[in-house]
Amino acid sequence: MTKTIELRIYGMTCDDCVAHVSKGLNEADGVTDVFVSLKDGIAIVKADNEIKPEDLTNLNVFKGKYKAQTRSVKND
């Protein structure tokens, strides 16, 4: 079973920011797919059901310039 977690991402200003956030999310255990939108300021993450939103918002990529906040969680 998987879930879709939508995150609001703060601090992104360019395509390099999108790449950095995408890489940080993709490296997390249990994450299967990531889509990050600079225009909308969001990340949509497909992950194993065991992953909690706070597992993602507490990743190292969000401990500096970028911040993340959970917007929604849907079981697939």
The other form holds:
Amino acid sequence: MTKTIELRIYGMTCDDCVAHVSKGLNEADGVTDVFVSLKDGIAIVKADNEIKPEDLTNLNVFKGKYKAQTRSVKND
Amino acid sequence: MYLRGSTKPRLEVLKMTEYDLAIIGWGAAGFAAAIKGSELTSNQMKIALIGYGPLGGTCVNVGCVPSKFLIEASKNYREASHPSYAGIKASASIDFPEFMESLNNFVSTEREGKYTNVISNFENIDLYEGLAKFIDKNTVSVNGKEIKAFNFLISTGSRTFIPEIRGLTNYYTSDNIWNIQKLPEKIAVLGSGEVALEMAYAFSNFGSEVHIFNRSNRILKGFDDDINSELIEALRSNGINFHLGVNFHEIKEENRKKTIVTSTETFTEFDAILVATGRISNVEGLNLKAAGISNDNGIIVDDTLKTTNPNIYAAGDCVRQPLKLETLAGKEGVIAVENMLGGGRTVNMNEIPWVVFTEPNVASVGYTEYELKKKNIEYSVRTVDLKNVVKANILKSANGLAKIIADRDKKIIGVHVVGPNAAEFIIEGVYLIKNKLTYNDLIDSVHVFPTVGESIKISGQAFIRDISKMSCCMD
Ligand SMILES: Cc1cc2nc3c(=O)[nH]c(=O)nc-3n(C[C@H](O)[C@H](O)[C@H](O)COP(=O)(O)OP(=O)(O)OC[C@H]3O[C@@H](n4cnc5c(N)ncnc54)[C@H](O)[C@@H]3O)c2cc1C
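Could I see the form predicted together with its partner chain next, after the form predicted on its own?
Okay, now the whole complex, with that chain kicking things off.
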């Protein structure tokens, strides 16, 4: 079972930022799929069911310039 | 940009959320939160800042700023008309309307500089003027317009509590006293908290006959008796009359003069009444229930400032908490936004300094003896009379004391001073408490001589020696 977590991402200004955030999310344990939109400032992450939203928002990639906040969690 | 995925996700959740954050109240807490939120998100957090009345809220418009201007000017007038040193003779006069105009101009300049101009730098912040009311957990209405947001911060401040006294009409509060054009010859101040004492002190310096009335027989609720008696004595010698423990019967007005009738006495000929009987949170009209927020004499928050609705935080005077301060409101605004973005910061009330800007100042941080006794916490305490402090004697202002409270490990947990300029040096107490330092650490730090701030070190020394057998400046 997986879930979809929508995150509001602040601080991305260019495609490099998108790549950086995407990489950070992708490398997280339990993440199976990542979509990041620069225009909307969001990330949509598919992850294993045991992953909690805080596991993502507390990732190192969100400890500096980028900040993430959970917007919704849905079971797939 | 897709990674690994194949189906394009739907974004309806974000689209229905118009703002990332809506802040209700544009005072110290609201401004601090709006700016911090912008800084933390490279100005990408879309913020609605909602309020009414002048930008900046209480502190800059009708609180700290005008009151401190009034106090400093009144001290200047008093010192000019009553020089403290032998051989100096002087007299002073006051054009009160001209002075009040300068006060109000100063307030406008500060508001422009610290609020109006600052907010215009943030394109991500939209201002909405009007009273906000929750419709549901994600929506407020302001003048009929619906504003949706994912996060909310409530920072609606507080207002003067008006007691029920028969005939109490046509009075001033700290909201409108700034429009007063004529110096009252005789003024009654109802209340004996910090606002009441400061205003009473300022009017007394300007030469008004000032009477303080209070239902309780104490001043400064929660403070130790020695601090209160020291301050009452100093304010009495400044000319203020105290009527404590009174039962108001009624207030009457005839020929523009007011009479206060208590259960035992009648006081006549007041030109003005200032009501300063404490402050209550501004929460009526917010429809907190619709947003799932609990309130009981202030909005209930956990130690991260989260309300009973996890997406809604509260900060500043509207929160149920013991202190109502500009500095605390600003700090809480910042912490609330940091926590919305995943932080876990809390406020330690024992590290928040608090001052009454009378002369002498009362400056305090940490536990009082009263609180420690109530909580059954073991402590030791040393109190030093300011007559032991050379600078206080030089200033001819030695009415006062410095008091340090330590726990059983010698760590300082309370610092309280009644003395001149204490507002300027109580920060030493903050660092001592915040860094869990002992009185030995305090004694080991060289203080400047001669300063009133030395009184803190001397109180620390009183833990280890008889300070009457100590020469100047020794450790
Ligand atoms: C006379 C006086 C002197 C003071 N002196 C000092 C001092 O020397 N030092 C110090 O640290 N503190 C002092 N204070 C306290 C300090 O002013 C307050 O603690 C501080 O201003 C509180 O800030 P706040 O942001 O919580 O609320 P406020 O500054 O009161 O802001 C609240 C805002 O919310 C708005 N609002 C309320 N309800 C709604 C609603 N439903 N919808 C939209 N907007 C709403 C109000 O219009 C206001 O703009 C003093 C206070 C007074 C009265």
